[in-house]
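Heads up, the chain below is alone and in the form predicted on its own; it's given as structure tokens.
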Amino acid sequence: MPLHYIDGKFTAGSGTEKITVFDPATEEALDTVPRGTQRDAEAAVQAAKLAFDGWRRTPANVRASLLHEAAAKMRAHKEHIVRLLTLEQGKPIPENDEEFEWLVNTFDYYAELGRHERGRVLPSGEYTQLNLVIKEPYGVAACIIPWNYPLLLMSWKVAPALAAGNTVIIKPSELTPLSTMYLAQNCFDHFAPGVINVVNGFGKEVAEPLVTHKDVPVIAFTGSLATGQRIASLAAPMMKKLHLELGGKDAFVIAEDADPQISARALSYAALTNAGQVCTSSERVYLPASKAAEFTEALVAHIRTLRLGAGIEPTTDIGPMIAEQFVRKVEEHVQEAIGKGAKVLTGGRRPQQLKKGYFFEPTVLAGVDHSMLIMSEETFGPVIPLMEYSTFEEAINWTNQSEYGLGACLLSSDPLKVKMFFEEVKAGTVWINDPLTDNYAGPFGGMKMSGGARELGQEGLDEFRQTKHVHWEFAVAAKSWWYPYGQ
């Protein structure tokens, strides 16, 4: 069983009870770990606390090579560590492969950015002067991680929080802590105790106590607008450095010039990479409707081809959600569609063939609208809503109609939709003709109620860091402008 790791020693912490992970594939028990509890948070808080000093003094280029050396450890786990995350987060391999390349690639990339500046000299107003502006770390950062890109996003936190000064503590979600686990246990035992730390556990017995705790000025988190809404709540009185990144339900937009065997490839992937459960899944579909036959005929016969299974299966291509409750939600969805008058056009429902898991078919609707849960709330699944419009303008508005504004995808080769789009929609990436691609060196984050987060390039690395300006005059002597002001 895979303990808490704090102070950096692996300990079973205060608690009694266990939390099981499980197989999403197969619903069988994979191991459990210690069920954190507030005791456990303020161990960690303390021990976090006492490393900061060490740490924030640490040279950037040390700083560099623990980073560095923590990637290298990681790959030569690689095969170990692609496997555990597959059976407990479902992905399959080659989604996997992928994260864990952005994990490593992560690592290295704040590594060397990490070391670039520190901030940046300003022209003085007396030549006897120097101003600076000094970019400083906060202190302890509370990194809280969800359970569908456990190893990714917790490495887009805790990599750039690292390379800043920060000591950090990562509370990874209770359906996905074992991958975390063992980084803890072979990858990161190299950095000073204290460092980086481990607890597990419920967000009420170990999130919470870590958000209100007055020793933690950083709350870095990804998750759903409500749990983003309650840490928000609970920190505000405290102002602390809130990093939010809440979910959207990114719309994608296919214009008339596309082709439809490259659109349905394009839609397929961003609708259903990781079962649908990625915060910027194409959610919505506008599809023009002087060719929606031709475009939902393309994409549904591909659709179809695609084979649902256990992830660590080579030949799946799309693997099973993480828990019963998201099934349901789906289910629920979709229900809800239909009985407003939508048309299921492949899919709809769970797989017959497949007695074991938490599998939903990957599933196309026609006929929807605005009124509906499936093109307004999150979905979080193997959905594809369709809906048609006129005017390329009204696929503009109808895509910035949403309150959440994380992302959104064209594809066109017009050149005047395309700055048309981009211009026009608000969210915090838009993907042109190439669905879902991040760049290390580019930010992600959304806009509205997305959050106002930003992981990736510069803009990640800023904000696990607090800007001091340095005004430094030389000549020690009085200022005409002093007191008193009749002389």
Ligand code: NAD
The other form holds:
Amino acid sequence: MPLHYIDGKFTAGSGTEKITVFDPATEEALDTVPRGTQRDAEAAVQAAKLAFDGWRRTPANVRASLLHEAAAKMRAHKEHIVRLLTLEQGKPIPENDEEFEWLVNTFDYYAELGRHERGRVLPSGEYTQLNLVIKEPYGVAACIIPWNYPLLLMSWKVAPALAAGNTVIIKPSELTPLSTMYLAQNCFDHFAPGVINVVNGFGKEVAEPLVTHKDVPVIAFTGSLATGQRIASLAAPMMKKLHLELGGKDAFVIAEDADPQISARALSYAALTNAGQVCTSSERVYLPASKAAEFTEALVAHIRTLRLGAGIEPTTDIGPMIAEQFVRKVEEHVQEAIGKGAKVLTGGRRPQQLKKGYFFEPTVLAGVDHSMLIMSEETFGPVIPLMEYSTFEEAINWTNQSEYGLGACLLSSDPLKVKMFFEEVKAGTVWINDPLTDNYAGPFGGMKMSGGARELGQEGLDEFRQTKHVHWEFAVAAKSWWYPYGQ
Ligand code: NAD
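Now that we've seen the form predicted on its own, could you pull up the form predicted together with the ligand?
First the chain shown before, then all remaining chains and molecules of the complex.
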């Protein structure tokens, strides 16, 4: 059983209970982790706080080497990490191969960015002065991670936080802690004790004590809007630095000029990757009414060729969802839409042939509108609701009507439409003709209720640095504007 990792040691912590981790494809137990307590969270804060001064004073070149070494160790353990990730998280191996690439490359990327600069020099007011803008680490960063990309989303926080000179406490999701613990056991042991800590457990029992702890100035969180709001309300009185990556309800707009066959494949990928459990999954699709029949036919035909199964099987296109309660939410959204007049064109239920596991058939719904949950709330499952627009301006208005603003996709080769789309749409990322492709140097994050944090790029490093302005006068003498006045 993997334990907590605190102060460079593996410990069972102060609790007596365990959390069982299940394979979502088989519902069989994979392993257990200790159910952490407030005392375990406090022990991790103590360790991270003690390690902070040593780590922030470590030369940036040395920190860079240590981050690269972590990436090198991960590469040496790739096969095992990808397998464990597939078993505990469920998505197919190619998607976990991709998550692994993001994990290691993010450590390498921030190793380099962390030694590139630490601020800037300003033109000073006088020749005898120097004005510096210095970027400093905050201290201990709590990194609270969801289950849908356990390692990628961990790396997007932990790598820049460490590169900036903070120490970290990772709180993995209670549903997917095993791959993170594997990293702690095999890839982090060259960091000084306390620089990286991992505490397992439930949000209320372990993460909330971190959020409210006076010695944790930064809370980096990816997860649901409801949890983000809870964290924000707990942290507000302490004026903490909040880095919140929350939910989404991304629109996918197909323009009239798009090719139906390419659209079918692009949309399926955008909506069904990780069984639709991506924060930027396309969850609302707007089709031109003039060509809706053609696009719909191509989409349904393509989706019927996709194979549902355990992620660990090489032939699987779509794996299970993470747990029963998430399948129930998808069912509720689909049933409510049907009750209000939507039509199921394919899917719409749990697969009959798979007796175990949290599967839901890839589903296409037509005849939806914005009064339905499937078009207004985050569904987080393999469902594609199609709605027809009559003008492109209407599609843009609909794209913007969600309370979320994480991402938005457009398929079009018409430059006027493309420009209008990316200028008018309120979303942190706009993808044109290549949905859901991120870039290490490109900031990722949301607008509106999706949270304002940015991960990746220079912006992702700056989330973990605070700014200090130093004004330095060399010519020491009394200034004419000091007291007494009137002389
Ligand atoms: P969640 O909010 O239930 O849990 C996320 C993490 O928060 C887990 O580690 C959990 O233990 C912890 N947590 C739970 N209650 C807490 C509390 N009261 N205080 C502090 N921490 C607490 O989310 P989830 O179900 O794991 O993930 C799915 C959600 O994450 C979806 O809404 C999805 O859109 C969002 N998400 C967003 C992004 C993004 O970058 N914007 C990326 C991936 C997922």
